[in-house]
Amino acid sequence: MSVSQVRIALRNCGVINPENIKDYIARGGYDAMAKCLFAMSQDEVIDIIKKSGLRGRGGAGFPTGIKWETARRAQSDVKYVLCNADEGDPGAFMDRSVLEGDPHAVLEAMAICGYAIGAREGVIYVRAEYPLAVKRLQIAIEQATELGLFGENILGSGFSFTMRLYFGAGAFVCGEETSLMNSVQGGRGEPRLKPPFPANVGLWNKPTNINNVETYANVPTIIRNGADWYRGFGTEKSPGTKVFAVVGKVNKVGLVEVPMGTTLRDIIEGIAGGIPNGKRFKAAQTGGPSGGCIPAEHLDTPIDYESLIALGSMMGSGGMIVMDEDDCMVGIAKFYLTFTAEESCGKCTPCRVGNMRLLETLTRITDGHGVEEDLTSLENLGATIKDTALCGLGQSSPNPILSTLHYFKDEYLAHVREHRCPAGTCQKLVRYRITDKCVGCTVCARNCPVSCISGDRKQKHSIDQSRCIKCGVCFSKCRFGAIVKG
């Protein structure tokens, strides 16, 4: 299967020296900014972004041009351009790679946005856990300022724009735009009610445009090549490309950038090389810890914003975690809910309390104490949280549970009816058993940490289930495949 990638956001990553601005300029860097400053009005810049159909690459896919236009129309003496570089999804490293490999693309785009909306200052909120990205952003800002590409009266145009960095301390909720702004202002990372939206009331109560790293990285190429060029990729409602961090049970882990509308199968079986060790594909989880799990029956679904939402998942920032037949979907849902419950800011009751109740129920199920009524409770409480949580992160937190309940209900039923984990990964439900393949070598008995295996040499052994701690040492040490779990 041959699938072509199209590099727009990642166009310079691995090609230029990100610590040398001359490399970026040699590949057309800052040409788009100069074009805007000397050949386009503010409204013309916004118009080309609107016509391109560029949608936000960090969340629900809101049209970027409309955001910019709203901030442009807001009346204020001070405005801000804000970049959300707080990439907190497990397994995601799209924004990090852009910042490390092509920092000037983001800086140039933020200056273009500043010109378009009438802002004089840009702020990048970047995770402190990304030291290389921070270093290269600092170098890029210094080099661009030295060349007069930032600062007062840029290139003699009369437009002034400066950049500064703020560091996030790793709070997942600060990926939500209002929480991020509270953090920049020195407050707790907590969301606030919307409206008003940041484009009208943002940083320090001033109009603020906020996009994430990948969204900004697309802007200079759109300005240089035009809206029609950009619409030549992707679909009608989701133009352009999307960067995914493909991790998990695939032969080739890493970043891919493909046109919107590319299918999951094209990415997983084509670009990522399929599932290793001859295993069967089971599900792909998209959209980070708040996304849903998509089963094999939907492998040929085109990837765009509307299609993923229809399947109970979301685009999010672009994480894609692939699972095979050895993964327990109940355990997967519990894993993601553990993360979101721990990362909840605690401001609203549905997220603070509701997710803990969901987690308690899932834990009871994976420990072998669940009952069938628990599944109804999960569905009802999950739906309530989606409808009542304060911010988008809380509203989407039940997605892993609701999607796995929908597509893999048989696994939940096995857990609550038979107290059995079909994948054999829920430790408290695992049962190790010695089969007739046993030759009595005694390796399992000699390595068992609690001495619960008995039997004479060259005779079939047995496991005392009442004493077994389900550590799996016997299973891993047996050379004859005589010990099975299930």
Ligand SMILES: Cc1cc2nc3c(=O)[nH]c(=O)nc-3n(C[C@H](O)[C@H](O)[C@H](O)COP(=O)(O)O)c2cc1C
Given for the second form:
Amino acid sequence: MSVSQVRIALRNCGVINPENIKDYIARGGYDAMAKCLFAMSQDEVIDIIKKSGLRGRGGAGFPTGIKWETARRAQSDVKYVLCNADEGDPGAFMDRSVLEGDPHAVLEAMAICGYAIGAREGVIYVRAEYPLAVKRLQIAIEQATELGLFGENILGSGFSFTMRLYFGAGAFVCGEETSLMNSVQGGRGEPRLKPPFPANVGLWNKPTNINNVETYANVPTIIRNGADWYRGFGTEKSPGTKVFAVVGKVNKVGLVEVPMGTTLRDIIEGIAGGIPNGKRFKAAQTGGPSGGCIPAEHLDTPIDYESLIALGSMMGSGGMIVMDEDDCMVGIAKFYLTFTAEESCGKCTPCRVGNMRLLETLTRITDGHGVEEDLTSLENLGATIKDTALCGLGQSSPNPILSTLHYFKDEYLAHVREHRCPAGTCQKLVRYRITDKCVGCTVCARNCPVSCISGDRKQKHSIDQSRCIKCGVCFSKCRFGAIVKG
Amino acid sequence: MKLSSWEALKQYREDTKDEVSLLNPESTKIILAVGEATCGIAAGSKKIAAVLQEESKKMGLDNVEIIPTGCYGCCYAEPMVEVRIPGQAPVHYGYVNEEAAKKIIAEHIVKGIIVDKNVLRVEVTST
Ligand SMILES: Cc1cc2nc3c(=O)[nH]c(=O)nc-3n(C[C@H](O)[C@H](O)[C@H](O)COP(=O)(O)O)c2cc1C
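Can you now output the form predicted together with this ligand? The one shown was the form predicted alone.
Time for the whole complex; same chain goes first.
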């Protein structure tokens, strides 16, 4: 199967030398900014972004043009343009790749936004764990400033714009825009209630436009080619393309940029080359810790913001973790809850305490002490946290549980009713058995660290379950495939 | 140097045409673009870039320029090298180890024979 990618946000990634501004300029770079400064009014710029239908790529999919318009209308002598390069979703690296491969695209877009909303300063909030992205951004800012593409009176237009980096220390909650702004101001990375939205009350309480890296990366091409051109890709409600970081059980791990409306199947079986080792696809996790797991029966759903929400997941920033039959869905839910429980800032009770309780319940289930009522309590508590948490972190943290409960209830039931993990990954539930394929070579018995395998040479061996510590050494040492787990 | 107008930016683009690392039919320069995003570097692309440099020198090639580039999306196949020879279609190579890097220079650059084993075909519509 052959599915072609369409590269808009990634158009220069892997093509130009990101440390040489001449490459970027040769590809038409900074023409979009110049076009705005010399040939378009602020309202015209906003209008083109609105008409393009570009929606935020950082998670929620809010229309970018409307956000810019709100910031433009806000009355203030000082405004800011912020770039969210915090990228905290486990397994996601779209934004890192854009910054490492094409930093100028983001910088140019921020200057365009600054012109459109009337801001003179841009701040990029980038995680310090991305040293190469930081380095390339620094080089890019330096080279562009040297050429007079940033700074005072850009290209003689009268418009001035400066760029600054701010390093995040890797807290997931700091990707949430109000926490991010607190963090830039030197405060605790804690969110606040919205409204007021950043477009009105943002950084240092000034009107601020905040967009994600990939959102910005789309802007210069939209300005250059027009809104209709952009709408030629993707769907009616979700125009353009989306970058996904496809990882997990696929043959071709990497970045994929496809028009919105492409199916999961085209991405996973087509571009990413399918599942390795002849295993069966089980689920695709999208939306990171805020998202959910999409099962095989929905592989043919065209992906856009709305369809993913309808499936109980979400677009998120573009992480796509593919799982096969060896992955336990209860274990996956527990992985995400461990993450969110740890990353909760603790400001609001539902998130601070609720996620902890969810995690405890999940741990009970994966340890083999779960009861059927636990499933109902996961559902009830999950719904309550979603309804009452202060920010997007808590409002979405139960999603990995709720979606796996919805699509993979059987697996939860096997855990609580039979204390069995069908995928064989929950260590405390796993049982190793020796089958008739055993030839009595004694390798397992000799390698067992607790000597709980017995049997005569050339005779079938057996495992003393009461003493087995489920380390899996016998399973991996057996050369005859005679040991099974489950 | 500060550019003082849109015209000046366009002029700068024109003036630096020969200094860029994109495929340029009018140039005699051969570009080897090595994937040096985090994925490439983790797979050992810095070493591959050094090998390419060394081998070109050994072969006395003075029109070869090795540049770093970002992630082409094929993290699975890193280290990647793209060969850009003026007048020819660019060739993407994947899984480039030291041996393959030496072959790219000795076979592709010197003799014009593409190293089939490492060719990577990625369907991408660029904009
Ligand atoms: C817990 C949490 C983490 C977030 N992390 C990120 C992030 O890493 N990157 C990002 O761009 N947006 C993140 N967001 C979304 C931002 O709050 C915000 O919506 C986004 O930066 C807006 O940009 P956009 O409209 O271009 O998507 C996060 C939201 C929440 C609730």
